[in-house]
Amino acid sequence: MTAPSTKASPPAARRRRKNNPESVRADILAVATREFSEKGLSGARIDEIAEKTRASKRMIYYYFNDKETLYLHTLEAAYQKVRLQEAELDLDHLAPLEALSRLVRFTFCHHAKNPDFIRLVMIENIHHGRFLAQSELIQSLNAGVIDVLTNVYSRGVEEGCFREGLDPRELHWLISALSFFNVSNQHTFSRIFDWHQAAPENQQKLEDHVTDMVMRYVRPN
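Chain shown above in sequence, structure on its own - the form predicted on its own:
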């Protein structure tokens, strides 16, 4: 006699996912990230998001109330993802030079691998940061990264490997700007100068250059 299969049927699996609110929310946010990053707040449609998720339009409204609230939660999820990954770098246990170098390389690689995040930030800038300003979570997350960088910089100054007088916020701006441009202007820069910027060997060179520029900037003269 054949033993009954323990593998859930597709309908049963779908029911189980629907009964898991966190799974449903994560699925909605993943699709919403792609839709908002490609079409912006005004161009994205709840109908299209619902079609591409395991959730109904009604369920999306149940969890997020309206499109603007969904957009805000999408922004929060994107920032939370990058900040959680930064926390895993465990920079407090590294020497200042190594810690800063690791942070720069992480930022460059994260942005290169997550173009949706860059496009979301660009879209939010079109809205003058209006939605971001509504989020205490995003404010808290971004304050945290400045605290981490301040700690690394302060230790470096004490050890004599970083020069005095730098503002950690400006240092964060520099790291972000160099890493951000690599993604935000990649297509136009590549076409204007007939250069395959996205090629792995060119990305490695740029990662090395960006890291070198930041490290030279903080070292004593």
Second form
Number of protein chains: 2
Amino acid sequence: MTAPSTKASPPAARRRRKNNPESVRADILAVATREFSEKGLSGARIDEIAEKTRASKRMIYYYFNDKETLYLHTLEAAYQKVRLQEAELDLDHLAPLEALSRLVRFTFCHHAKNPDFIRLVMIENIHHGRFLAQSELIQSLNAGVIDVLTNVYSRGVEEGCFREGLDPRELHWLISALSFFNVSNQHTFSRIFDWHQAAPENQQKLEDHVTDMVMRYVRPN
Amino acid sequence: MTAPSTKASPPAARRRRKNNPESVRADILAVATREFSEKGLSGARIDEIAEKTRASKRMIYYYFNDKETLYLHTLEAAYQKVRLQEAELDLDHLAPLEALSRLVRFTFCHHAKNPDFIRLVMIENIHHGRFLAQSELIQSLNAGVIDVLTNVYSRGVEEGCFREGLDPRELHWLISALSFFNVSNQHTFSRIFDWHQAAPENQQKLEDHVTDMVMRYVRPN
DNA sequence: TCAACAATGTACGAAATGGTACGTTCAGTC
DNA sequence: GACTGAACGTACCATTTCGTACATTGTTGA
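Alt. form predicted in complex with a further copy of the same chain, vs. the form predicted on its own above:
Shown next: the complete complex, the earlier chain at its head.
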């Protein structure tokens, strides 16, 4: 029975319940991201997400209608975050060689630093991309990535430091593949070949190899 | 009440129940492979596996103790199958360039033709490779892969058609990454970039690019 | 000030799900 | 042919898990 201090005026110390929809929603989404990325759509438990949230299970169903919708929002939020980070990359003022090399290293490091995102994409692929297909948001977000590469690549071809005839989309595919695999298959690869792939020195080596590989692939002759 | 014909002698037409342990076990494993690779460890349902089997749920628990053990056996069987197919590859009598190129194409095609295996590895990575770690069988199976590559690579270096200083294990990593990603991320990549990656002509293009990329990576200078 | 709607807590329900108890049939041996 | 252990079927149980009904509290605008 803590007396509510001066009923409605200041956002004072303790109130019985402070409504804060946006924060609750964000909190749920953050917890859901961890849970889904860790255990997958079917492995994650709504009750467990609820427990780890400041809110209650009721709130999950209040803001997101059901488990699958929550998962979809999680996926969308993850893609949005990625695009925001990518947008910071400014390659237009760099020479093509330098720009491409930086893009590759950025992608590699970015994936390595965001395993949650990678895992969500893995999980989404296990589900045949069925949720991603429902999301117009994600579709629209990803147009720009290819544009950046197209720009860099065509500049490079003009200047003669890249060979002709490559498709920017396929180039993006190659860069993605190497950067993605580094995170997605780290556990099995490390265990099978008894090689601590996550160790900083090995990560550095892989980053160099991946960059080197792409650069060798695009250079003339 | 079909009268059992001449009680015990010939393996005649219809009997009430024909005990066939090995076949039942194999059947369960085959169904489990499909279910686990399709829906993951937590997504697959024992009841559903049982339904799709000629046997009953009781038999699953009879031969495999619980869900996780069944999953582990599924994983082991998948790895075994892969190694058997790889063993058919005979590269020792080929020139290094030809041998490496063939190895890359083989890996790429093999992965493409065995999405179940790829998906199981994805799922295993979602579980941090925790089951693979329990299996001495899988650990032992995978030693040979690197040996083959080491052989080809060192021959190539001697003959001067490969550059020095590369680590066969890292080379294997690169080949795996490109071949694996082609299957594992097909759904999200196709959907995001509105590109039918699974189409034969695109698969052919990717196979060529991947091979090309590896060959350019190892060649001298 | 007070109605009206938004936000939240509590308790519960129904179905799904992993696993088991218990009984029956098969197949080889003495 | 009786006996024994392996192979198998049926029915069931205990828990988990998604989701909801219902009551309550906060907030905002007229």
